[in-house]
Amino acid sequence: MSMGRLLIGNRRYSSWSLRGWLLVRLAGLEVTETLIPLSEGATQALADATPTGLVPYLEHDGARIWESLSIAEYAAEHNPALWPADRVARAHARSISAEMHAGFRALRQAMPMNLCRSFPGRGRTPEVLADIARIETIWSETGSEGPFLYGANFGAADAMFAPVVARFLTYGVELSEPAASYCAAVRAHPLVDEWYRGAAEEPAAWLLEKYET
């Protein structure tokens, strides 16, 4: 029985929706999923449905949660294993997730998420290359033996970086062997693959030219 709802945007483009959806699914929250197609700008449907006019937005068991990090913490209340059990590793995971949430603007702008296209070689500005280098450093410093950032299980930090992985794959970013292996593991995760399959099934009417060209 559904205890709430999760509002998301296009699976093809909405990186923040992917984060929120992964976190909700990993926590096992029973919600109804509602997709509101994005447009070239803000939509009245989103403004009417969410406090900020943005997705993801979660309502669950009386709680109203927006912003991906807030959803991550709420999801972890239901499934504490989303963060590492070790105190130091848990602090590190929260720090890199917050850095992801607030940073890497150049990467976001030059390499918008599009799960169904391939744009190898595009977007390689100096600022983007600096973002990529920083992300590779972050991944290398978790101390994980893999396949995910903090061990064998896909957790909250992996959910936060899943859209980055998608961008690296779409734009054919050259990565170190450990980073490339991590990207492959994320892409192969059943939930990530489910999201990709949903993106491929979206109608042509939802395509946005600014992300396709």
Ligand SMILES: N[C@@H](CCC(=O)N[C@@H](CS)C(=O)NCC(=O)O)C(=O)O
The other form holds:
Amino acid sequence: MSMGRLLIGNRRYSSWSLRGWLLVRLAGLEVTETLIPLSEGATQALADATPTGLVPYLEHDGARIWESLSIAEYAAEHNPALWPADRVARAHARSISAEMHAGFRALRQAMPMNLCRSFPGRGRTPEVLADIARIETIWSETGSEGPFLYGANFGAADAMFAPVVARFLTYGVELSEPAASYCAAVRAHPLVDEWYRGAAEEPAAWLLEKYET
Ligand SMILES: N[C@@H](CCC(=O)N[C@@H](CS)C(=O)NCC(=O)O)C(=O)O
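Since we've got the form predicted on its own here, give me the form predicted together with this ligand too.
Full assembly next; the chain just shown is listed first.
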């Protein structure tokens, strides 16, 4: 039985929606999904439907949750295993998730998410390369033996970085072997794969020129 709703944008483009959707699914929250295709014409619909005019937005069992990091914390209340059990690892996971939420603007602007295209070589400004280097450092400091950031299970930090992985794949970013293996594991995760398949099925009418050319 649905206990609320999750508003998302296009699977193909909406990186924040991917994070929220993964977290809700990993927590097993029963909600109805509503997709509002992103376009200039969607601004009013988004403003009417959400507190910030942005997706993802979750309503669940009387709670209203916006901002992806808040959705991560709410999801972890229902599935505490989304954060590492170890206190020190958990502090690290929360820190890198917050760093992702607040930062990496150069990467996000120069390499917008498009799950259905391949743009190898594009977007490598010095600022983007610095973001990539920082992300590789973060990933190497988790102490995990893989395949995910904090061990065998795909957790909240993996959800926060899944759209980064998607960008690295779309833009053919050259990575160290451990980072490349991590990206392959994230891409192969059943929920990530389900989202990619949904993206591939979206109608041509939802394509946005600015992300396709
Ligand atoms: N800080 C927000 C960012 C959410 C965000 O920027 N969402 C984008 C889609 S990825 C959006 O709703 N954009 C509205 C639009 O394109 O009209 C979060 O963490 O959820």
